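Next up: a single chain in structure tokens, the form predicted on its own.
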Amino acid sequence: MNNKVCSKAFLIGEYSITKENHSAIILKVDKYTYADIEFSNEYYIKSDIFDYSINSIDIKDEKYQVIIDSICGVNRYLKELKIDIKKIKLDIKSELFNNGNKYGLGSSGAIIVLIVKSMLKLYNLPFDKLLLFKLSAIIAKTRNDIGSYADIATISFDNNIYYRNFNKNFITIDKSITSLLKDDWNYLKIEEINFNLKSTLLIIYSGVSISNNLMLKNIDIKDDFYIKNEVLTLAIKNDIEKNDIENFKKNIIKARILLNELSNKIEILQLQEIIENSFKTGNIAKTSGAGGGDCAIVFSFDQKNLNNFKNINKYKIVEEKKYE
């Protein structure tokens, strides 16, 4: 059985979005994972990530740890529902990576979401879009990720959302997880949104993987950066949503001004290289997701402008992608 999942960008929010009650929009982009999974006598664990395999899902590997998480937290909520657990063989591909390093687009949370899928399709179980993010956040809480799981409500939802930060506190390894996926997820919304906004769209990567929880453990974020981002925030999914093409862009300029007043350390030297090229030849950009390195995401309303700025970029294009 092959499933699939796409990953995501950060279209604005990727530091706010850390605070509950506030919000972000993530974009899906057309990069996947890919498992094909069934049942087996023995265990046979295989990403094409690393140059060995596991046949265990009761160790520890650094490696292969959010892999045997996954799998663990899914046996977790199949032995609730009195399910007999099976053996599976897993082999994993995924188009996040390039030469071993991630493009910064969501590989762990793709992981977390594509077993989660997996497993439960393979066991035939019915779920929606709101249960496959529900039971990959509960497992990523339960291995202590950080963060706000707007990457794993993108990939869940398979679309370009806006998603609102929920208070995690409830979510804990002493709970079962059929009464956390009853819970109230307070503040919890996802929207998935209709992306009228005529333009194409070009995710490009810096050369530089970067740890976002590294970047947001060395950045103050002070109360008024929260406001001022959550006002552009709803200002963006308007413009979006309305095809309002001259306001999206000056959101998107004071998006990254934000953004560089947070810090200067978010946009790197080769970011900004990629950014200053897009204005130059009549485009907009700015970082995506906690910057320091991974991507910078470009919009181009005009094809000539996109032409001309694909002539000077020297950087790696992830993903084009044509709104119409």
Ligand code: PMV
Second form
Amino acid sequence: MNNKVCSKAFLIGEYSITKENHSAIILKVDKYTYADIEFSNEYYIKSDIFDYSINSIDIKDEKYQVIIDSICGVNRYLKELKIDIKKIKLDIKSELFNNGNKYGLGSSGAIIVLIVKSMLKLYNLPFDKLLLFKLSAIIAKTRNDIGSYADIATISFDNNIYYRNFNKNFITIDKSITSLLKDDWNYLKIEEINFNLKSTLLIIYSGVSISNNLMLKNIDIKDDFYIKNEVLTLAIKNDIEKNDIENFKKNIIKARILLNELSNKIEILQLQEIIENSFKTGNIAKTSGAGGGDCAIVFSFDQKNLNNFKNINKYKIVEEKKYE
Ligand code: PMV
Ligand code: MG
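Having seen the form predicted on its own, I'd like the form predicted together with this ligand now, please.
After this comes the whole thing, all chains and molecules, with the earlier chain placed first.
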């Protein structure tokens, strides 16, 4: 297909990243969402995760709403640039679902970035990664999507990133997109990371899919967590840039403990089993993202340990990636 975007997994900084001026490290995952797009006489929009298509963007459709909002958002931007808006045919395919259940690798963020990217290319508008992020973030905010938008940043930059969150209150629907793009994005920082940690990463699906909104609503983040997690994020950034495996292991263990102290809803039994089996076989692991389901990440530094883990693991390995 013509266009594709990657997906993401949190390494460190989940929950504390929801606050402005706090940071996280998020990994690029090579699971893709694809789009074919062309100008057309009528709207025709189809996603392979639903069993029906739609032929208008002036409708409300629960399942297609993120797609509709993304197209309308870009159309609004085109109009501000005085570009003639044309109808499109859009065909989307996703690798982020397992029998209709999401893995939690950033499926709705991926859809927004994919549509923005595909439409900007279709209209021959030049753009860089930061513009792609900002346009996608404006669309997400005007949809009232909550969260840090760290997923949107990773997917826009198509790389492992260090992300610092910003205050999004200035993004309101009454302002033009062109003026919002020029605004002050206060604490925002997106830095592509040199991932020098020699290791193998496994992303493992717990078999349970969960919504971030539900997790965020039920978890009360204390000041102490913000401070400790921020310190760990900066330490882990240093560990992966310097290939400091011993410190990395210690810091991931600390991160796991902090998350478990934050709430016992994060590391559900399935995730706990994956993580304990990792430690039992000499590897390290933690939950990735909001927890409560979705995926765990496992890091291995030794082929034998990795094989031993795989021999006892019962859960689906969504991705295996070697960093050399
Ligand atoms: O579950 P994930 O991988 O989408 O991560 C959610 C991370 C949170 O910090 C809990 C929310 C957010 O938007 O950053
Ligand atoms: Mg999740």
